[in-house]
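A single chain comes next, written as structure tokens; it is the form predicted on its own.
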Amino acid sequence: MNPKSLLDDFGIAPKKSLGQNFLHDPNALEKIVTTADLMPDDFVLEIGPGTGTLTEKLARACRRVIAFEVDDRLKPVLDEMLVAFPNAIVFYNDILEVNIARLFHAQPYVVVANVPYYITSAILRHLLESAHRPKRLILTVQQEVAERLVATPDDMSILTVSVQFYGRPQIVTRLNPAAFWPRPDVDSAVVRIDTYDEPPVAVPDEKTFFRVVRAGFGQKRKQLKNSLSGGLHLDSAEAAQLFEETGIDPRRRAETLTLTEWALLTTAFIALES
């Protein structure tokens, strides 16, 4: 059912403050479910079920859908849409406040989400840094964000490094604004992220790895010797030692580094501190 007609029936208007753009294109919805590669015994975490159009399709394809919606005005809509699907349960909570590991315990799960674009990065961090990560994520995001997720050296960002440390992202398809109501002002894309059992680079300490990465990206367009010295509180001799041991040119910028080079810097920094 068209989301505008459905919401009109319940006297509900989309909230711009929540970034509500409801995906209704049937081909796009089908593509998302197909991309999720769901099996009958799978558990799905859906973020932002909206009017339940995608939730219904997910519930037909898997064992259970656990959805989180921040807008409790949508409860009567979702109750009506999902009445025939007892395997779909909706909680009216902020996903950023949910303990994911406690929610699923040791049960593998898949994430499917049409996330508000303004909190995409926060949701990705919350899911990927969880003690119990999903086995894959299928996310509808702003196209610009999708391109950042799959970026390669010379165009890396802290978001790129963070996501690629935990999984392999790929852009599945691009979506025209007409696929949503209300129409967003930007193009969108569906991204699939397959998480790793182990990170693709070995680091002595994950927290220190991200501390080094944050320091490197902390001062945009500055050379690494300046950004790392400032962000990690290194004097000139310590900074020189860091680059000498890793063989990385201190004049480079953070966006040019590979994950392997960030891992080398982390290892050298930990040795420097010890």
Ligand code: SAM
Given for the second form:
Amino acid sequence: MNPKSLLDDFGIAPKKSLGQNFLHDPNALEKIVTTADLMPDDFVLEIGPGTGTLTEKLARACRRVIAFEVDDRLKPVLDEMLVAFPNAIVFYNDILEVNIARLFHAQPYVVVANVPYYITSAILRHLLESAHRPKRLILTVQQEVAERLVATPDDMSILTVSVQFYGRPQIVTRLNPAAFWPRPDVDSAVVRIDTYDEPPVAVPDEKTFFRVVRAGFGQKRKQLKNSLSGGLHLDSAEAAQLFEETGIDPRRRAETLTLTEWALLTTAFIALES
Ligand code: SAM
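Following the display of the form predicted on its own, present the structure of the form predicted together with ligand SAM.
After this comes the whole thing, all chains and molecules, with the earlier chain placed first.
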């Protein structure tokens, strides 16, 4: 059903501050569900079910949908939309407050979400850094964010490194603002991220890896010799040793580095500290 008339019936106006742009294009909804490759036994975590249009399609395709919606004004809408789907449960909580590892225990799960754009990075971090990561994620995000997720060296960002450390992102399709009501100001894209069992590069310690990456990207467009020595509090002899050991040119910038090079820097930094 058209989200505008549905919400009008319940006297609810969409809240821009919660990223409420409801997807109503049937082809886009179908594409998201087929991209999720769901099996009848699968568990799905949905973030922001909104009016329940996608939730209903997911519930038809899997064993159980567990959805978190922060806006409890939508409860009567979701109750009505999902009345025939007892395998879809909605909790009215902020997803960022949910302990996902505790929710799913050892149960594998897939994330499907047309995410509220104002917290895309926080949601990605929350899911990928969880002690129990999803098998895969099918996310509708801003086109510009989708491009950052799949970026290659020269255009890397801290978001690219953080996501590609945990999984392989692909852009599945692009969505025009007309696929949503109200129309967002930006183009969107559906991305699929297949998570790895093990990170694609070996690092002695994940926390230190991200400390080095954060330091590298800490000062925008600066050469690594400046960003890393500033961010990691290295004197010039220590910084020189880091670049000599790794063979990485200290004049390069963070956005040009591969994951392997970040891992090399991490190993060399740990050796320096010990
Ligand atoms: N899934 C629906 C669809 O595809 O039409 C709605 C998508 S809309 C872009 C984002 C939804 O996320 C809204 O329903 C919004 O209320 C909800 N939301 C926003 N912040 C949230 C949060 N922190 N936790 C859970 N849901 C949130």
